[in-house]
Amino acid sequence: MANAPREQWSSRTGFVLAAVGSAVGLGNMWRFSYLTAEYGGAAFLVLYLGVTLMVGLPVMLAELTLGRGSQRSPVRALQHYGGAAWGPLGAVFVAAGFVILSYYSVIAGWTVRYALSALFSGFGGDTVARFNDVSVGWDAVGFHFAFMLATVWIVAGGVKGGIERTAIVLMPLLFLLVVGLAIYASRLPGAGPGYAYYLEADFDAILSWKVLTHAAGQAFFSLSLGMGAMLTYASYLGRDAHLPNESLIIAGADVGVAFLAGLVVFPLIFALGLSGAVIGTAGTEADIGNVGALFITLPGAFAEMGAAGRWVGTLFFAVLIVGALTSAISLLEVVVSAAMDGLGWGRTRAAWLSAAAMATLGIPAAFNIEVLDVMDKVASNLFLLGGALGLSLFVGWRMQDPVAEVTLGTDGVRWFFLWRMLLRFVVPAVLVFVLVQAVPDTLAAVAGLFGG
């Protein structure tokens, strides 16, 4: 089984849509908008785009280069180019995907619950109490399992018959829904202040280290980097793929969806007079920096809309489900691909056993949001950042002539020397800075969970 021919994408479009689906997730629907509004509006957007170009794109291109060149999953890809000593770095990617999906599926289950509520009963009543009921308990476990079941069913279908076929259908649907909701929101009376709050330019914020930290973190996490997803997807590419073009398309689509989401959320909230739930609520029970906007404030907005809120809410949470599902597929595929390469398992066996283990690990997060939060901090701040730092150093310094590999399939591209210089110097510096900021908070959260 280990020597079986590696699966391939049937088309460039299929790969691009699947990779965009991996990048576009729940974080695009709110976290980007929230950070943009809180940290300088248009100024944050400029800084975010700069960090994406200087940090996000080089790391993405490094992952794509390793995957396509090796035609292997993360552990084997690092061993292929660096020897056995680099295998543990690939294992960090696999561990990141394993941990993230175990709790990400719990949150995705919440989106399914809210979509069903919007469709059949609406959002009336106490939205905070509603969220508390939905987010923890046996019902949360049940929807977590149901979402994981849908994910594994798709991944077990293979690269072409499962992942690619799903992406070709769901990603255009997601874009259409987001654009449609943004157009609808723009027509609401009173939407203007929402746009102003979202995009007000405070260019003094660019000089803040805190803003830079948030911009770097968002640029990095929103592109689905450091977890081996892009590497794994690229391992199913042909040798003629134009990796720089693919990187730009994926990053552009990811940024576009995140930006459009803000054009949906803020006009809705301000047009319906709920701006008080947005401004000055950090640290409260309905803190929108985490889940308040998606699962407390926005359902309240939809309830204020009356009958129209039912279908707007249904469409909005449908977008969240699509984004969550396409991201979950890529996370599971990282682990499945590693099991197929490393253990010689068939796809069906690898998919179902991996999903069962992830679903089990996610059960504590379905009973306690604090556990979920700690798992998120550990995976995002330690696994992803540490893994990406190792990746940039590996491709920048250890890999034998990565420029020769990335050049395949390109014509007239002349900036690959700059790409490697960014991986050697700029990317590690930024990632170390973000790690220094993030690690103390992560360790404190772990200690707090265990009563330390």
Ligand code: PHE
The other form holds:
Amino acid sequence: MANAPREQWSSRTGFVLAAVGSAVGLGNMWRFSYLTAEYGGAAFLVLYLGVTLMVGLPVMLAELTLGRGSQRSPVRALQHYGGAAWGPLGAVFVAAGFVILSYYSVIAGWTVRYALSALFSGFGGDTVARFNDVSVGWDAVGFHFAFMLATVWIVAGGVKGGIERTAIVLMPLLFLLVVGLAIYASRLPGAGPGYAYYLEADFDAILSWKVLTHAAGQAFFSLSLGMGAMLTYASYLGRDAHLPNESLIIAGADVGVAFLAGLVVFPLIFALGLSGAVIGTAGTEADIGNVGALFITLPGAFAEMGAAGRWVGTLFFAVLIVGALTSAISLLEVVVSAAMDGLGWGRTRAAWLSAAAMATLGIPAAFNIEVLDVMDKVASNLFLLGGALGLSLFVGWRMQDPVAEVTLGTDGVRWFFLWRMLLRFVVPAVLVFVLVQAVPDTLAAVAGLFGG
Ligand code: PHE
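Starting from the form predicted on its own, produce the coordinates for the form predicted in complex with phenylalanine (PHE).
Shown next: the complete complex, the earlier chain at its head.
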């Protein structure tokens, strides 16, 4: 173990903003709105909220408890409470952070590129062709590297001086921008049909198991759960933090921003009479799945809005960049803290070496969008859901008296037994069910990549 005393957040607000920064990211902006539209609008929303409350929140609290209690990075935290046999689960977390940041940074690179286009040239021309240019090839590699560089520079600055300082400046800005964009969008002529498409309930769809799988996958990805990001951030917390309250704030902010992002995206798409079909068509035409909703349809809408589209587009992509950056630093921090704890490296060395490795692993994703898609599926469906299952079993059954740890900083026990029951029975049951659905699909996607 490193000799230096463990770093700490300078304030509760600093921690909360950093954790919200981790949660709010690319997942909220496009994945959420797309899935909502695809799987029954308000019905999906209800299911998603249910999963977040019953499954996401207990796991969030479990991660905060493990991190704050052990004051260690994921591998060490699990070994601390569970013995050597649990170390490998922590190693899975670190591997997940590694894989996710590798391709996440590629997508983030696209958003930087789009923001620059919006600012300097606007979005004329064929938006599908533009997407193909931006998303694949050396340009994509270049912006991916640039984004990774910004990420590592912040993380190398330390918990207080890098991560916390960035979150304190950027998160309020992100909030203001999203609210501003939502207000702007509400005055567009397409706001009504946009809202209807987004929020009209199709309660038949809610009954399908596939929807539950997507709602769960989205909840874990969006809340940054199942790979130790929240655990790592909580390991820099003091004993006085009120973990249940922090969990509620983080989850509430994450869901809130996702909801607001939908209020921005759908009116924009419908403002110009682009029909709902555009979302699906753009996606299939370029064979890019969900990614299309954001990077093809919206620039099309911005282009038709003329001059206003330039600055609305710039602000929209600025929001994405900010969200992506504050999420990326949490992904990198998981790997960095593990390398510091496990290998005894200093922060600077750990940050630069792991970022260099991830930048390299991301290169194939920058040359082939199918590789990126498969990395995303493997990471969120296998690593995150599997990791969350391991976490819930660990804190539910293995860890000695997690309730004693979670109660520190609060004024009583009240509903903590309910938390433990959820972790023991409800969360694992839901996750096993979802994994049974997700694993074959994911393996088929991997096989498809190699089998052609
Ligand atoms: N929550 C982030 C988003 O929505 C992604 C992320 C996943 C970050 C896992 C950290 C850990 O974009």
